[in-house]
Amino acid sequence: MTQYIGVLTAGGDSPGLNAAIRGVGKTGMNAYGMQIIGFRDGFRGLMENRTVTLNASALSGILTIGGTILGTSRDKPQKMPIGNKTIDMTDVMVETYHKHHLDVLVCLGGGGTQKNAFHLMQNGLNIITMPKTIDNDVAMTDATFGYDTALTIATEAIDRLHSTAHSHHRIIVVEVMGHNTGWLALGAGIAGGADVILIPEIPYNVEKVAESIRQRVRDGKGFSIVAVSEGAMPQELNERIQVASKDSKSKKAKAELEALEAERLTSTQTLTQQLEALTGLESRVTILGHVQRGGIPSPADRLLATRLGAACARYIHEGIFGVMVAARGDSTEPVPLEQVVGKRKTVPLDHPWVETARNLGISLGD
């Protein structure tokens, strides 16, 4: 009998989403005699019954193409925006999947979408997900695609920096997305010859990596190149943080931890104008922002984003629902949801990068 899939994706763009679409969308229906249907702008074109056919003509030719033919958004089943208030629409997203008689709904995303489709299946509906965000942290994967064009970029950009931080005998500071991992500062940090590399598993001290440029100057080197993460934090505001977290429950304290949020979100200009202070060299910020997730995917994402999907459709033939394609090697590997759910892969702190980077002479800021 002929299988109906639904596709949506969902959470911030990132680049490799529509070679995964075509990997399910072309697999499905060359392999297995699949009929797709893609759910415009995430859930909240599950929930509105907003669909597009994904035939042989609307997969062909977005390989290439950056972001998502599908449209994204950040709206979640159990707390959908309706007007000015907030509604669980769940009943009338499972009310939709039943409309088009789908047999399975693929889910493209990062961790909130995991949780999201999960909810979704806790009530009742088949769902077997794809691991995608530039921030390579969703658990119980080798890789999310994605990470790899936005590393590309990322290493690109502090090429670029050398030149001008050199020239101007500057300390310039590069943001990298990364608001909880530093996967992203760090590779891009190492393979772009970074000096510093500030990620948030690792609570910096200012003094120490103005020290470490100090250095680099008493050494001849009159420049640095700093990379962090926008999720990177000095040493006191992290333990100010851990304090406020631990009393999170009354109203007084949540808009404590709000504010620190706040304050760690906006650390990087701060540190900027510390290293200044400290060091007595000129110093200039580049945030790279949303640039580094935009355009056309590399080719490792675009490998990556379509063997995933062809598995997704090979696990759905099987009856195999309730999962997440993870990577593993070169081969792929059904992961059951509740063990991606309420996770996030972070840098550990003896992962052979951090190794790399401190037997460079990297300063890590402790």
Ligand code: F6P
Second form
Amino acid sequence: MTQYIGVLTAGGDSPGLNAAIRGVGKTGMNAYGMQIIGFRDGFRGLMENRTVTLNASALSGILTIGGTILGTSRDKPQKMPIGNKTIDMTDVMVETYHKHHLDVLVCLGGGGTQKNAFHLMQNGLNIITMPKTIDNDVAMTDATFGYDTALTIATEAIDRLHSTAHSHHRIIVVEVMGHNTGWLALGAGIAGGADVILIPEIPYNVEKVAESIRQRVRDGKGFSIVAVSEGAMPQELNERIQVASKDSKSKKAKAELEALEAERLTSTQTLTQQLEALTGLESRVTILGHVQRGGIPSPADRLLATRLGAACARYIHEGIFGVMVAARGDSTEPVPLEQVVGKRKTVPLDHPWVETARNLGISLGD
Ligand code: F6P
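Given the form predicted alone, corresponding form predicted in complex with this ligand:
Following is the full complex, with the preceding chain placed first.
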């Protein structure tokens, strides 16, 4: 019996998405005779029944292309923005699934997508997911595709910032993406030889950061590179957020939490100014932003995405649903979605990369 497969990509785009679509599509067609369609722009395309046939010609030549040929969005089935309202459109999506006589819906995404896919599973659909994100923060998988490419881009940026920081005897603070986790800043900071690395898991003390830079000056090094994760924050702000989030029910507490989160978003700029004042060194900030997500996927991401995609098709053939295709070393493992949803893989404080950074003499700001 031919199996009918639907595929969508949701959340922020990530290098390797097309390699994963190609991996599941080509394996599905060649090895198991499946028929594949894609839905455009994430869960919105499923709601609006906007499809594209993923046949051999559609899947050809996409391996090296960045972004996603299907388009993506951050729309959620239960809270779909329609006009100026948000409406639960789960039933409409379930209807589209049945209209196409699908046997399974493959959802490619990060933590939010795993949650939305799980919601559709609870509404009766056969679901299988793959973990993508440049943040590397999806639980229960060794790796997510997109991370390696972003790591390469951020590392190259740190490499380039070294020569200009050195020439001008400046501090350059470079903000790296990663949402609420520090994998990208820590990885790129170590690989690029940053002098200070600040991550959300280790709230920092600005005076300690400044002292490590002053020590470098005393050691004859008149410049410093500070790699800071977009989610990193000073210890006092972290404490205020912890307190405010304990009581986030009242309107006042919610507003306070929002104000603190806004402060957190600008903390890289604030840090740069503080470091200039505390060290006397001219300081500049570089925010890498979406450039980290753009362009062609690295070979490691292409390989990871392709093998997860191929395994996904195999699991579908075997009737294994309700799982995320996790990377386990060189192999894969189907992990029940219940075990993935609602969790985030943060950097453990005793992670070997943390120890490596400390032993190298890199300041982590604590
Ligand atoms: O999750 C990937 C990511 O790039 C995060 O690192 C970042 O915080 C976020 O997405 C940015 O989202 P958007 O593209 O919606 O601005």
